[in-house]
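Just one chain is shown here, as structure tokens, and it is the form predicted on its own.
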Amino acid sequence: MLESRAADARPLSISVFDPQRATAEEWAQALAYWRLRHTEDHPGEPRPDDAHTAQNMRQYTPLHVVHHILARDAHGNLVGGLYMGVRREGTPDYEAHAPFVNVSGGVRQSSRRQGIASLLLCELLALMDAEGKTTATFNVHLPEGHAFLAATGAAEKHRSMENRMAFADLDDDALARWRAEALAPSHGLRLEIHAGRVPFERLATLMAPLSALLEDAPTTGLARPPMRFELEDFRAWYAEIDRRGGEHFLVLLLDGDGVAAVCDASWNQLYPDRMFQRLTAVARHWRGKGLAKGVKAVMLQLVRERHLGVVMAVTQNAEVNAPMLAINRQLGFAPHRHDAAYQIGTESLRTFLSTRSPASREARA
């Protein structure tokens, strides 16, 4: 259900979108808006159908709560949206996550430079004040997103890039060589492969070692809570891919019971032509021995065997992660887009909003 927060006389109004209570008409308007925004922000990219989007938004997330805010113009048309994710109270490590809110959203291209983004940021500030959040994190890839966040006083804290690779360009001889080198008897490592799903009893034993490898990933100057793999996240994710169709692949090199190297990836029936590379990591004392190349080679061969229609691999890399970028370049990965994470605190946000138009400042009156 939409709860209006602005008088009808104002040219812009702000509403809360509740996926559990929204009417059919409200859903139709929101879905049409999201389709348009996807086309504007990701031209030429496939998008999930409306049924999947609606189902995903209604799904209970055990670890996080997302607040959906929508902006309308004087004619009732949706022109902007803001989505604020926070850690659910009572979950593990809640205190470490409590200061942070992750933010995404945007404004229709035809409605920009009218104060809508500032109006939405008023909602962000209100939530941060109400819930005691101190740091908002935005991830953007479009030039106008970078420009707007820089204007707010948000600081760029981390840069990454989405890299893509064509399966047709893979060098089979190189993959075989990389695999053989990583599995050389002198290393004494054992290969473990899961295709489709990883049994939850096995996942439970891997949460700690995989979290240690994830926490070691470079995040530059980003203020953040500890990065962890959590079993409840996997339960929710597996439930989602059970509905829409998909697979999770996990390749491990084990030193006894310890994880020396890992590579995991996913295949999504909504985007059947591509593989999504997730974490590739090597324990510090095993680095420099070709293990990252080895687990990547095993993964690529595995996915190609199971999904003949996959033509592209997609991965995200920190720009400061030179060793992994070098490996990816050898595989044929090339930059597709550049992303940045910006962070801003409540006082900087308040200062910025104080300089905006009276309409923006008074929208919540």
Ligand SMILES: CC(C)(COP(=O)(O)OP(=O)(O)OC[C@H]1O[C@@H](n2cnc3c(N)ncnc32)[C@H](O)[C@@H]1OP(=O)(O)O)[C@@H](O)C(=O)NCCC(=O)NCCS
Contents of the next structure:
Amino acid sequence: MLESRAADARPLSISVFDPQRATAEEWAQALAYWRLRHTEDHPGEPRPDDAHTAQNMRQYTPLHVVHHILARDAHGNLVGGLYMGVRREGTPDYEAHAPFVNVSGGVRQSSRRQGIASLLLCELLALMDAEGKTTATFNVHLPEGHAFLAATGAAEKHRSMENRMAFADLDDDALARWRAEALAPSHGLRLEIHAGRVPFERLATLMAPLSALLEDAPTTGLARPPMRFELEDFRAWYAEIDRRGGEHFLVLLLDGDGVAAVCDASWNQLYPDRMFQRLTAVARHWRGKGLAKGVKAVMLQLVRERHLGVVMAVTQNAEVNAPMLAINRQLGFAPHRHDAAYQIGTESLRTFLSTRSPASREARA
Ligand SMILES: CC(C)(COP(=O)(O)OP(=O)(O)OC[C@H]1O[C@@H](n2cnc3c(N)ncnc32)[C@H](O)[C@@H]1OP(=O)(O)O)[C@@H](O)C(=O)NCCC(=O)NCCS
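Could you switch over to the form predicted together with the named molecule, since the one displayed so far is the form predicted on its own?
What follows is the entire complex, opening with the chain shown before.
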């Protein structure tokens, strides 16, 4: 069920979309809107089917609470949406996460530059004020998104890029060499590989060492809570993979019981031609010895063997991560899109919104 409230005197209304309570008609409208928005923002990219989207939205998220807000025009058509994710109270590290809210959203192309996103941000400010949040983080990849965030007064804190690689262009000799160098007996490292799922008992022992490696990944000036791998996240993700089909791959180089290097990746049955690279990391005292190249080579060979239909690898890299970018360039990865994370606090948001009141907009029109 949608809970509506009037949006000033304008012919727009803002409502909460609650996946647990929405009627069949509300679901149909929302799904049609998200299909359209996917096509607008990700032209040419495969689109998840509605059943999958609906199931994911209904699924309980153990670590986060998600708020979906929708904007409608005077005819009741959906024209904009806002997603806000906050840490669930009572979860580990709640205090460190408490000041933050992750935000995404958009406005349909035909309805832009009419103040709809600004209106949606009033909902963000209301949530931040009500819950004592101090920092909202937005990830943006389109020029309009950058322009809008810059206009709000949000600060760009971190840049990253999506890089893609064609498996057909891989140099097999180089992969074999990289693998052999990392596994050279003089290093004394042991290879551990999981394909499909990693047993939970093993994952549980890896959360701390993998989190330490993740925490060391560069995030430039982003204010953030600690970056951790969490077993609860894996439970939710594996449940999703169980439903839609997919695999998780993990390659480790072990120094005794310690993790010297890791590479993990996934394959999603909905996008069967792609491999999604996740974390690649090497413990500080093991760097400069070719281990990152080694685990990446093992991973690429593994995924190619198990999924003959995979033609492309997709990865996200920080622009400041020169070593990772250099390795990926050697593998044939090339930039596909440039992303940025912006952050804004309540006072800047309030200042921006005060300049966007209906009166000031009419005055400027
Ligand atoms: C970013 C987006 C949400 C803006 O929606 P919108 O409803 O058009 O935004 P508003 O009308 O409230 O814009 C407010 C101000 O932002 C700035 N702005 C917004 N879009 C802009 C653009 N394309 N170019 C330059 N400035 C822009 C302007 O200063 C604008 O005020 P003005 O129209 O009075 O000049 C929309 O373009 C969109 O959906 N983009 C794709 C998704 C995305 O990037 N989302 C970003 C957050 S995750």
